[in-house]
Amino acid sequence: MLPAPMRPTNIQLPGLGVEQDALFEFDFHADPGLLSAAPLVPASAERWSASGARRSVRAGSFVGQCTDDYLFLHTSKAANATTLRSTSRDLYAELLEQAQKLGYHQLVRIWNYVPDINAGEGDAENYRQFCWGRAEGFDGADWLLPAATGTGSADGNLYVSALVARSGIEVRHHENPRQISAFQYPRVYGPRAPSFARATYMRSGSQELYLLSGTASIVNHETRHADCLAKQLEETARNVASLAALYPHLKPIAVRCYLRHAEDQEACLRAYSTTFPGFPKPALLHSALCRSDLLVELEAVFAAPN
């Protein structure tokens, strides 16, 4: 039996203020909102909150919200096989420029939803074209790439959502010892590596948050268990545990699972319940993934227990 809807999960961004207001929300069912992936089962929405007065922002092609500590920007733009590289390059260059103009200088989390992500052969694959353009958008810029997710969009648009912090927030980016850094992937994965940090840690005062990138059944740089959902979840759990071990006092409070095949949802939930004991019920989303041999990808948010 599929789970019943849950209360929204409040993800409080580290800051010195006490009062928290929603900076942005991912509502998986009432309105998919910023997500291009399709929700599969009732699940908790994510309500990302920050302290301080909240203001609406329009910055070039991007719209969003900001507080004194954080900026959230979101955009979408039509793209196809011939324009995806240039569209990705231009959107990322604009994102960095607009964030800097507004006074926010630390990327902490990015979500990308790429149209027809697995379409095309070799370097013409859409995901490789997206990674190429994204890397070009960062060329010459003094920015560190944070935790990120890259899956498929449900239409012909490229979606980019980014959370950016001011310099006063402590931000650290981490790699996974079980995996080669995505910045150093071999040439077989495209002209430019699919660059992102495996996780990003944030702190302000005593408040902490730990954001895991989209994580899958990949060891070193190779996919494992290409034909088995349960084994892919087990390998993914080992990667998550490796990252979680860096901050063992933090506990998972929100999880998303992206599934390539909608018909795998019940099997995924059964396997998840035994593979991720103690983790919250996941939001289950139907989406193509960055590699055609991946069946499931998971991202998570960790915080100090209440």
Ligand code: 3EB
Second form
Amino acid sequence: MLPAPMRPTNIQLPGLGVEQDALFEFDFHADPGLLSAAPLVPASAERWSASGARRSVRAGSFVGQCTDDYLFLHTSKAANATTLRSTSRDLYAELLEQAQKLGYHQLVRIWNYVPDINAGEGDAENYRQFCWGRAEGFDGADWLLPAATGTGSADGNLYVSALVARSGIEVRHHENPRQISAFQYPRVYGPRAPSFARATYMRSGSQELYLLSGTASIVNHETRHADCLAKQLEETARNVASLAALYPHLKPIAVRCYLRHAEDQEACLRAYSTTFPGFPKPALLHSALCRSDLLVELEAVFAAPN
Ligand code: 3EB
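Switch from the form predicted alone to the form predicted in complex with the named molecule and print that structure.
The complete assembly is shown below, putting the previous chain first.
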């Protein structure tokens, strides 16, 4: 007998309307266009919903949906070692220009999936080229950096998905006291530092949502426990706890766990159950990570318990 299909996890974006409609959905098993990472265990989809009527939008290289409060844009583009910097720069410049033009001025969450993310030596590494181009895309524009994820893509494409809010939504970005801000990482990590905040909080009336960036075993700016999955997960849990402490009344409702080595999945789930008590079962995704010494990275959504 087939297992019963899992109900998607509903992530409700703060907004004043009552009617909720799906704005976008990450279906880990059927949606390779949004998420270039292979699911390791059956995981329920994330259904991000917002109040108000939803319209489709096409904006330059991006497609997506919007409501009065939110704009979700998505694109993917083939890129390699020689084109990644300029492709990232152009896509980011375009994203910001299009969002601006459509009247959405607050970035709240970005997902980046970078092809062959650890290929290339030193500053030529694909992730560093991506960070360089992304930073150039932000240059001269007046945006606050939001929570983000930056991990490997499973094919030759760079995937960028962005959620942007209208100015009526209250948006606050946060840094982690245990970590140096990614946008201030020292030069050893590349010519331009990664452009993201550690977490983004959103509120409208009494509705709140708190989005944690991809979080890994990094303290200050250094990777800890380079070769130990369990210890990396524990360090990650301390980083998550330190961000969660800013909004102690909010609880985790959705978790994605990006795992470098598929063969670590059982060990990872076992370690997770003790390291993240009270957290929901994670969507476990097989994906390379932005530093070659990282084995695991985790992102989480927190909301008020209902
Ligand atoms: C880190 O803390 C781990 O480049 O967009 C996490 C989240 C990481 C987002 C990004 C990278 C990004 O540096 C890597």
